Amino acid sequence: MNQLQSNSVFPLLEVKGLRQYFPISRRYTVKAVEDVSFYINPGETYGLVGESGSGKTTIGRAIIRLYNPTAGQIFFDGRDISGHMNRETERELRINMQMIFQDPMACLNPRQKVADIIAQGIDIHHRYHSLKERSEMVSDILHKVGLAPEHADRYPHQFSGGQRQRVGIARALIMNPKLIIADECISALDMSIQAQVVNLMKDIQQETGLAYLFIAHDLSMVKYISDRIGVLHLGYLLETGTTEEIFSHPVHPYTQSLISAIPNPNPLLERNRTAKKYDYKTSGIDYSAGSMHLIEGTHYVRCTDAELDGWV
């Protein structure tokens, strides 16, 4: 495979040949992802989209660790965090590495404060020299996110879904983190919601720095959002390139069928879309014989040489 990394810019995350398999019994394995290999620079969004069961969320949790990989390396920051980790780079993943999870409730302790849900990570690390510079931290960040300090003595049920989202991305936050992995974070909520948590996440990115792994389903959202894009399929990165590459010259015909399944807010252009339709099973494609090939200078996508003739 390629080496799908821009020369000019060190990664911030980079993973090479991701394989996820889970054993279900002696004869049956679930092999959730294979062969998956992107990076990540600072500062950027990379937006990773697929259908339900793609395998998305599997990536994610593999990366922050919540899976120990079957194969392949994952290099953050410069260290090898893929196979078993010291005590110290175990210690620098939990710092710089956070994660926004996709059920806004599910994710938050019932029976904990907000101020106790924002400041674990901060307990656990020490991260505070007083109880005073523990509360002004949580009430700058809760700040941050757009709620008020007095929420902090609040319980989760007592929040909207998009309360609750705020208050997971603060309890990400609140570590100074390099790199969010954001699991379809926005899927749970109602549309001008989602407009406020993604405006939220691209202003504290401008102000701080930090790289987002962005999981979604909704192409408009990671279109609006993501500086480069990956299009997963039965566990397969089928093309990578940047926003305006995916969306202005899709190679793959999965990517093809996606865009084309986006609504147009024009009712009379919409009238007359018409979404092209993709089968893996009568596509005649075979994702494992093929390999990821270069397209116009950083746009990738998996085929066989002779699909890509065909295609491009």
The other form holds:
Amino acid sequence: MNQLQSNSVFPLLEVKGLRQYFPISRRYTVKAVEDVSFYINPGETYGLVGESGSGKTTIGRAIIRLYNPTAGQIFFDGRDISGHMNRETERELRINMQMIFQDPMACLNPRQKVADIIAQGIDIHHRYHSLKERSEMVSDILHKVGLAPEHADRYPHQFSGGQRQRVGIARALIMNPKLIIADECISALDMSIQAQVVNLMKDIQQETGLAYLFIAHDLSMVKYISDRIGVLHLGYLLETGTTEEIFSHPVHPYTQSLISAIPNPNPLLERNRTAKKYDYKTSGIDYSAGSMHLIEGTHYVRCTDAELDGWV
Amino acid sequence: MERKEEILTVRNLNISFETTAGTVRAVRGVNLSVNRGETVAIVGESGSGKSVSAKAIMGILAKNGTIDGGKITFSYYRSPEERVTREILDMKKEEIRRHINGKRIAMVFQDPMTSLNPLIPVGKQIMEGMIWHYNTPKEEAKARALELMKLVGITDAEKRMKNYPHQLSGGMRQRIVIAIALACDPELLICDEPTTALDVTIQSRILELIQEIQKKRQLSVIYITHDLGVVAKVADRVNVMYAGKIVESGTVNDVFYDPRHPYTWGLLSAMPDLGTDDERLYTIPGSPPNLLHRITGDAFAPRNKYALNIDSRLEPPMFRISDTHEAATWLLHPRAPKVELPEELRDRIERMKREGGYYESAAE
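Next up, can you give the form predicted in complex with the partner chain of this protein, since the form predicted on its own came first?
Let's see the whole complex now, leading with the same chain.
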């Protein structure tokens, strides 16, 4: 899997051969993620797309160590964070990697004021010396995400959906992380609000140079925000490359079907369009037999040699 | 084109909800009509009142909701010769249950997991409506359920009949819900965000499925959605809703290629465009108004950079643009200043028309 290493910059996050299994019973194990490798450079946005059940959320949760990975290695900022971590490594991880969740109502404590929700991270890690400093940090961050300082004393239910997601972003940002894992963070929002949140995330990235792992199923939004994209299906990373490479030369039939299924808001084209059909069972492709093949540049496809000859 | 036959007419519908915080005027004077065999889309953000309007048509408003005024007229064929026209708002709840719900108007909800009963096998859930509405004998209902499952593209129908909802994938579940909705041969199908909970690949398959069935059965469909891609794919006519009112309505081509309301401009601009590499997405500033407060003037005015003085005082009426196209904005008043489409949107529409072969089809 060395070929998947980036050659120019030292990557911020590197995932090598990650597997995540969930034993359900003695006989049955759900293999949610199988042999996934990718990297994220500092200041870059990596989009993970796939249908529900493809394992994209599991990857995000395994990276931030909400799960214990079954196999494989995860390097974050030069440290191995896949196995047992010492206290120092764990502290670094908990500070420098943050997560934004899908449903802003479900992930904010309804009985805490927004100020306390946002400050929880700096409370735990003792990042301030006085209460005055704490409230300054909170109002700074509120300002940054486009909320007003007086919002600090309100409760989550007093906000609209878009504002709540801003609180979720503020909570992640206050730690000044190097990587934010955004798990479907805009899918629960309305379209006009989605654009606001995505623009905000881009602005923050330009200002602070953090990296995003952007997990979503909406390809048009992923295309818009990501520098590079990984396509997942049934736990396998099938294709990865820059946004340009994936969208203009999709190689894997699954990627092709995914891209052909993006609704085009142009009625004259859309009415005549039929999505390319793809069925893993009848396609004759065996994901487990394939390995990553380089197409060009940073564009890799998971397949066997024979399959590759048929596709390119 | 055959003669248009209206099967559903909604006139000046007003709905409000009593909440602990006060009265929410969720729907403020909605007009809507659906013809036989036609697909009508209602587009809007959450809270714009699109689902509430649909629920009023089905007579399934929440308990704290009241209909303050308006008319919902629905007509159907009891037998091929006998056409019946009914006022849904004058009917008793039991009557609607008996004669309309599920039988004449069926609804597909957003989340297939919550609209299916987890304790009953799916086959039985498809048969339920037929047995209840038409007293269909069990054997016949079973045969018909099998037929429906094949119609919605479920393989191994016989085996799947006995499955419980949790044993099926999301796309399969939504197919079952559609099969249930079609079981009693309704004349109108209301799809409330039918594909929002599904992935893009399955989404297009479900939409194509509904289109196919629609052609076979002369079914009218109302789509409630916030996804303009879905609208572009399926709809004949589009109604754009904002803060409980329809602000623009027209054919798909009217709304996508010649939008007139600034809110529609915003919606169209805010979509990520696969054709260009813009650095920033357009956003509509601000957020939708709180309908707890009484709205004076145009509800969209605070977010509208083209707002006129009159917008803060008087609510704009619907201005007719063509036979099929109308919009509620003062910008269309003969004495209003001339406002052009935002430049990026104009370019984008121009490009969409070119790519779609709009001019060629217009020339024919």
